[in-house]
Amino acid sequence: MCKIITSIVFLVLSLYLTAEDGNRLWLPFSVNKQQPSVVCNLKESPTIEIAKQELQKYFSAEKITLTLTKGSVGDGYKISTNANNEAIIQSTSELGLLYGAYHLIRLQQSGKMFPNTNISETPSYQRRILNHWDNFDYSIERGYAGKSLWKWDELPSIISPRYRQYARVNASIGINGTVLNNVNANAVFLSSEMLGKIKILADIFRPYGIKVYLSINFSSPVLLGKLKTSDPLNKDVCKWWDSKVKEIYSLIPDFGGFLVKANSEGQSGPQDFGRTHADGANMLAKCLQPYGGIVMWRAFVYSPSSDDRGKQAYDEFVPLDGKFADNVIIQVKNGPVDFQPREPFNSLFGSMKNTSLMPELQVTQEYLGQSKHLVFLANMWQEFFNSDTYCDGKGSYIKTITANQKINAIAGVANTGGDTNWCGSIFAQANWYAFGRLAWNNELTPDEIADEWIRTTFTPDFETSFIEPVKNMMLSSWETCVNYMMPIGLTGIFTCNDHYGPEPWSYVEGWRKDWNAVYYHRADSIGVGFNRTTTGSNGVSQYFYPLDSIYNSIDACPEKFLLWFHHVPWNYRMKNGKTLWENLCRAYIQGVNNVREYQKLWDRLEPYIDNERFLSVQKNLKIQTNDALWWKDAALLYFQTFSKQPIPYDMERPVHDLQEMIDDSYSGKIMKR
């Protein structure tokens, strides 16, 4: 009887499901047969027309009224519904009405549309920006979803339909800006020919509220203008930038501004001429200020040094606090090193009270299994937003201090590309969605965001049999990844170049120390971890009291950051009474076991998912499980050579051979430690 019932369920669901290739993302697909009446008290405009079309196609109601209200211009909106199947969207701006329309559709699409709904929303950040690391040759630095979306050789004569779809997708989650090119910028993007192509994209994006920004090469006056210097205090250099900015705004009147990576990883910058970051940023800011543009100056700076790499951004920028122009905002990665699976928050947050700072989050999973591993990042970002800096006493949370500034903004390094499904895998799409929703409202919980995404991407039905199991998998996936990659505060033990797999033994002769894994874990016969206490690099001193004292104490330090701040003996007893070594072993194996459970769970969900997406995720979970085993064995067998302790005998045995893994990873100058 059970088999018969199961067969019937499969048959019914197979009729319910339609083939999906992931291209539509979370956007609605069920078009209304009977279009509702949409009333607007505004004259027609491209933005209003989009809002009306979206509502007519995808929202079911008798009547929808769009109302422009008085007040300061903003993106917020109010939504109200009544028992007569009527809805009203109010905003002080046309874009607010568009965002309200998308949210109204999202409520209905996710099965959360109820009579007598009253919602009022204002975005947490004024500027909610995707950073594309796309190159002129169509490659994407740290891109895992195919080639670049931008077809520069086709523009302006051929316009891909994906450009408009890209704008629509971003508008649906409140993103209102895009940096089109890599922070390791090619000066060609400022050429007159390229600006003509970029104008086409800006024109397409504008009705959806998307402003275009560009990453710039600080040496552009030399590379493009044939000047002899790029010194920001040189009059000819200033004149060149003035002229270039004027040219940009003549083509793109709502151009957003510049993103700058300077004096980092070989990129040119003001320090090449004995100037400061403030000198360079302020020169550009002065050019942009008459047009309303901003400069986003990245704080990701580090140079070859025997000191702690995690301290350098603080050391360079805090002395410049208050010296930046009002239209400069410092773009700061969430952690002090480089988008690692888990880092404490960057100590710059809260430390520059007279300078605007914007968080930079990485949507593309450079260090978290890339597009192959299922890792939902909203949990990571929530931990970051909810971190208390104590800069003004208890309760000085990052989500609060970054949202309450003269300029407030947030950036996410995009994970989009030319693949049909945009992001390389289905669950990677959830991180694009999560970034947009958190940029709009940094108080949203991972549970709320995951629930929305599942309902809009898959189905609002099957609450207990599908939605809740998938959500639980997503919400545990980040901690799972941390466990099988780098638990207890370990960091930086990736393969040197692609940052995908484990290589804790890596040491490259002639490379900078901080490009090698051994720099970060510092394992020896005594223990493992980077000593950032007052007896080590003193990185703890960059945090406010009481964090500096908490992080400095091996017993008080949160165990999730223990090896980040301390070199810990292998036999150190942790809070559960077990040694560091045993906890390390158990964390890795727990990570592997969790991914195995994800495989079982997903296979059970086959009846609820179209075949194409089911098989795609199933394949990736197999890869993730094998990779988790690879990580576990590489880390534990390598660190065992220092701890000289057995892996607890009640735990599964390694299936790889350490020397074979080391031999397989060696190439070129990679040397044994």
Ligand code: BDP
Given for the second form:
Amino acid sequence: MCKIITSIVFLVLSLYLTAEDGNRLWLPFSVNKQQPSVVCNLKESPTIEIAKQELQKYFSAEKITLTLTKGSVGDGYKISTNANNEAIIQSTSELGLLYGAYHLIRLQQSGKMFPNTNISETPSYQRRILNHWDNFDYSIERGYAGKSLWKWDELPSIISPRYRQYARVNASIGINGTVLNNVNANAVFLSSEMLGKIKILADIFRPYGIKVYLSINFSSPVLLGKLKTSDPLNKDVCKWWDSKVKEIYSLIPDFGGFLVKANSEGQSGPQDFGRTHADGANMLAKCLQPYGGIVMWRAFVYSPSSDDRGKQAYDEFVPLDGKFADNVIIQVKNGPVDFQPREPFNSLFGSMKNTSLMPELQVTQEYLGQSKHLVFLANMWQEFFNSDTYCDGKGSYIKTITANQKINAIAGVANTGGDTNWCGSIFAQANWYAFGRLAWNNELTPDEIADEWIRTTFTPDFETSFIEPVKNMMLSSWETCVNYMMPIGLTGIFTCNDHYGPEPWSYVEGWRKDWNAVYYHRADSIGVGFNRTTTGSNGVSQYFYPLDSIYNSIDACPEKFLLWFHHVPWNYRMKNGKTLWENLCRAYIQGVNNVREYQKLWDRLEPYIDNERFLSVQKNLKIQTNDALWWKDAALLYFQTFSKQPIPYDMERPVHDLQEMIDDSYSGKIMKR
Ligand code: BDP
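What's the form predicted in complex with this ligand like, now that we've got the form predicted alone?
The complete assembly is shown below, putting the previous chain first.
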């Protein structure tokens, strides 16, 4: 009997399920049979036309009214619905109306459209920008979803349909800017030929509200302009940039501005000429200012000579506070080191009161299993946004201070590429979605975001049997990954180049010391962890009171950051009464076990999902389980050579051999699986 019922359920569901290759992302797919009437008090414009079409195709109602209201122009909007199946969207801008239209569609798609609702939205950040680390040769630095979306060889004559789709998808979640090229920038992007191609993309993106920005190479005056120097205080250099900016705006009147990685990881910058970051940024800012453009100057700087890589951005930038022009914003990674699975917040946040700062989050999971591991990043970003910097006393949250400055902006390093499903895997799409939604409203909870994403990507039905389990898996997935990769504040124990697998043993003679894992974990016979207290690098001093003393104290320091701030003895008793060594072992095994649970959970969901997406997620979960096991064995067997203690006997035994893993990691075996 039970079998018959199951077969019937399967049959009904399979009729209901259509094949899905992931290409549509979270956007709706079933077009209305009966189109609602859309009334608008505006004359036709490309943006209004899009809003109308989206509503007519995908929103079912009697009547929708779009009203442009008076007031200071912004992206916010108001929505109200009545009992007669009618909706009104109001905004002070056309784009606000478009965002409102996508909001309505999302509500309906996720089964949350109710009569007599009143919604009012204003974005947290004015500029919500994706950073593409796409190269001129179509490769993508830290990209795990195929080749670049931008087909420079084909442009300007051949226009890929993906350009418009890209703009639409971003607009649907409120993203309004895109930096098209890698921060390790090739100067060729500023050539006249390339600008002609970039203009075409800007024209396609414009009606969707997406502004184009470019990463620039600071040496462009030499590389492209054939000048003898790129010194930002040199008159000819300033003239060169001035005319380049003029050229850009003649083609792209709403060009957003420049993103600059300077004096970082081999990129040139003002320091090459004895000038400061402020000198470099302000020179560019002056050229962009008449056109409304901005400079996003990155604070990702560190040098091999620094005693603590995590301290350098603060040391270089805080003395320059107040010296940057008004249209400069400093783009700061969420953590002090580099997009690690978990970091405390970067101490620059809150420390530059007279300078605008923008968070840089990484959507592409460079250090979190790339497109293979299921890791929902909204939880990590929420921890970051909710961090209290104490810069103006208790309650000085990053989410508040970064959204209340001269320029409010946020960047996410994109995880998109030419793959059919855009992101390399279905669940990686959720991170693109989450970035957009948090850039719009940094108070949204991971639960709300995951809920919307599951309903719109899969189905709004099957609350307890499908939505809840998938959500639970997503919401625990970041902590799970932290556990099997780098629990208790560990950091930097990755394979040196690809950043995928574990390599806690990595130490290459002659290689920069801050590119070796041993620099970060500092394991020895006494214990493990990086001493950033007053007896060590004193990194804690970069935080405001009382955080500095909380982080400085081994007992008060939050245990999730323990090994980030302290070199902790193997036998140190943690809050649960167990030693550090035992907690480390248990965290790793917890991570592995969680992924095994995800496998079981996912297999049970087969009846609710199309085969294509079911199988692709199932395949990735197998890889993730194997990898988690590899991470656990690698870290524990390696650290055991220092702790000299057994892995607790009630825990499963390692299945890998340390020496084999060492050999395999150097040959990249884990990547090749
Ligand atoms: C690191 C990446 C490297 C980037 C760099 C950056 O490994 O590829 O160029 O960040 O942000 O995480 O500039």
